[in-house]
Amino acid sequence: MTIGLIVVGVLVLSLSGFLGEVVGRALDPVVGAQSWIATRFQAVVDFFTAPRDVASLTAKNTQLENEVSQLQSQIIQLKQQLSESEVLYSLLDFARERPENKYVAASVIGRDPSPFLHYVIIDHGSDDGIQYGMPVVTQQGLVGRVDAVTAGAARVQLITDPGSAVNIRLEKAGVEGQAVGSVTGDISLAMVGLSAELSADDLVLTSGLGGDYPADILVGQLLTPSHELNSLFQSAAIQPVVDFSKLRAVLIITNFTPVDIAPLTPATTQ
């Protein structure tokens, strides 16, 4: 009878609440313990094994970062590759224009240390039928000419040096002078009279004259033109077409000989 008793008391507590907030407070305590316990042991597990995850991250990220730099240097090679490649296609692509000459491509594998000199040396020479005087262009115009010769190298005077002068046309004005270089690498125009109707932005080509350079080679394009006072020629600068600090690969034209018309010239007097 007393069991019942017990039994009904509990059901009935059961059912108002209250029984479930009494045991709700009774187990606080334990909850309490169990999430103190479970806490500190996840701490002592993080302790012993951090470390190590700490290592392998490191070296997992040191992995990582070796191939990322193997993927940008082959990025940088492949770059290298295709631009080669465009300056070989555009040589090709001028060739093909030019078919009346013969043509032998080569590489720029050096420059001239000096400020006063434009030179610069290619890795073809006398073994590939690379000759002195033999005519230097790009697929944007005219370069230069050898200057002097090896075996397996050349060296190619550019027409910025302070040495080089070029017989040269305008195409609009349609005479006649030179382009010579200077100790600053720019390009000029000079022995052109006053009587010439110079323009900007007129065409500067080879001319033939001299036996130096085939005719009709791009020069670059002249710019605003004046002359000095007293003086029997008018002058200009001449923007060449070539950009010479990028310089990377040529042609040369073998099949143009040069003519040395220096004993047919009248000698100056001093």
The other form holds:
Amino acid sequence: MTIGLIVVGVLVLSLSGFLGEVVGRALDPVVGAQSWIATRFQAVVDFFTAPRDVASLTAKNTQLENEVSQLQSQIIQLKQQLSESEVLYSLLDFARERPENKYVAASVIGRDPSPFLHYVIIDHGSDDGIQYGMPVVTQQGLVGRVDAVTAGAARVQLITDPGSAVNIRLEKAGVEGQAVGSVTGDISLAMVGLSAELSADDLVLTSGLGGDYPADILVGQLLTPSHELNSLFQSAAIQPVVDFSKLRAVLIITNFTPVDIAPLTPATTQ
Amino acid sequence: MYILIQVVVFVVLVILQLAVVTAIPLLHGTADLLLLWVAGWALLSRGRSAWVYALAASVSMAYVSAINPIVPFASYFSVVLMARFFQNRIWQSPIMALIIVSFAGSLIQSLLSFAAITVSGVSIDLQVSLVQVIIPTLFLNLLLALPVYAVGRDLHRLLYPFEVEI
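Show the same protein again, this time as the form predicted together with the partner chain rather than the form predicted alone.
Expanding to the full complex; the earlier chain stays at the top.
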């Protein structure tokens, strides 16, 4: 009888739509208690398991830090490889643009120990077909020429060396002269007469005179031409196109044979 | 074994000089590790090894550099000579002797280089060379003299632990 009344009551509440609300109100204290107990239990569990988690997290953190370090070193290596590849690709592009020349690519592996001189040492020598006097360039322009060769290495005199003098011509002015180096690595214009009309930003190219270098290799750009009083020649600084402080790879023109004009030079008269 | 270690050290010094030290200029001056090593070793040892180092340094620099070979030979051997001279006179203060020898050796090397280049027919300005090359080179050599000497002293103690200074 009692069960029947309960069933009827439930059915009435269900049909009238009040069952959910009644059940909800009846279960609210139970849910609250469940939540309270679960929170406290979790706190107790955390209290006992936290030290173990810290240890595992510390180990995990160390492992991740190691991975980060490895990845960072890989990034540095890849950046370096990318940089070297860019240099080599630009040298390759330069060589492809001038199919008339044959090139050997070489890396710069050292510099002359004397601070007065501007020479670099490259990692290719006579075994690779490199000979004394061969011109050395980069994708930007003229670097210098081979000064000494061994089987596996060579020494290159840069155009910034105080003993270097390159026969050049100025593109706009159409005059010829010389680009001479200095002990500080600056290049200056020499042997240009007073009648020539020089202008800043004029391009400086090799003239090919003297037979030391092929013609029309870019050397640099003219800066602030001037002539001093009672001077026979005009003077100007030349901004080289090659950054010699960051020289890493070069191309040696192997099919150019320098002409030795020493026998044609008249002997010094007493 | 001792000789092998010294050969390895010397080769490392040459490589460092050509690849690293020359790429770190002050204005246009660069330090000379070999000169400093020869100076320090000549002050530390009393045997012939300093002369051997001077010879090896002279030959290697004459081979690698475009400078006249007289310059490295004269400068490195003069450094050993000076070190021997000061070793017997101010032996109680080796640091002072090191500084004097390094300074004088660097100056001799720079002036000889300047003279050799000028004699070869290349015109270079003395004032520019002094300000841009010689003084920075002297400064760098003095700056590196002590660390190089310290490394040399440790190596000397490692190789010759029983050598008694008189």
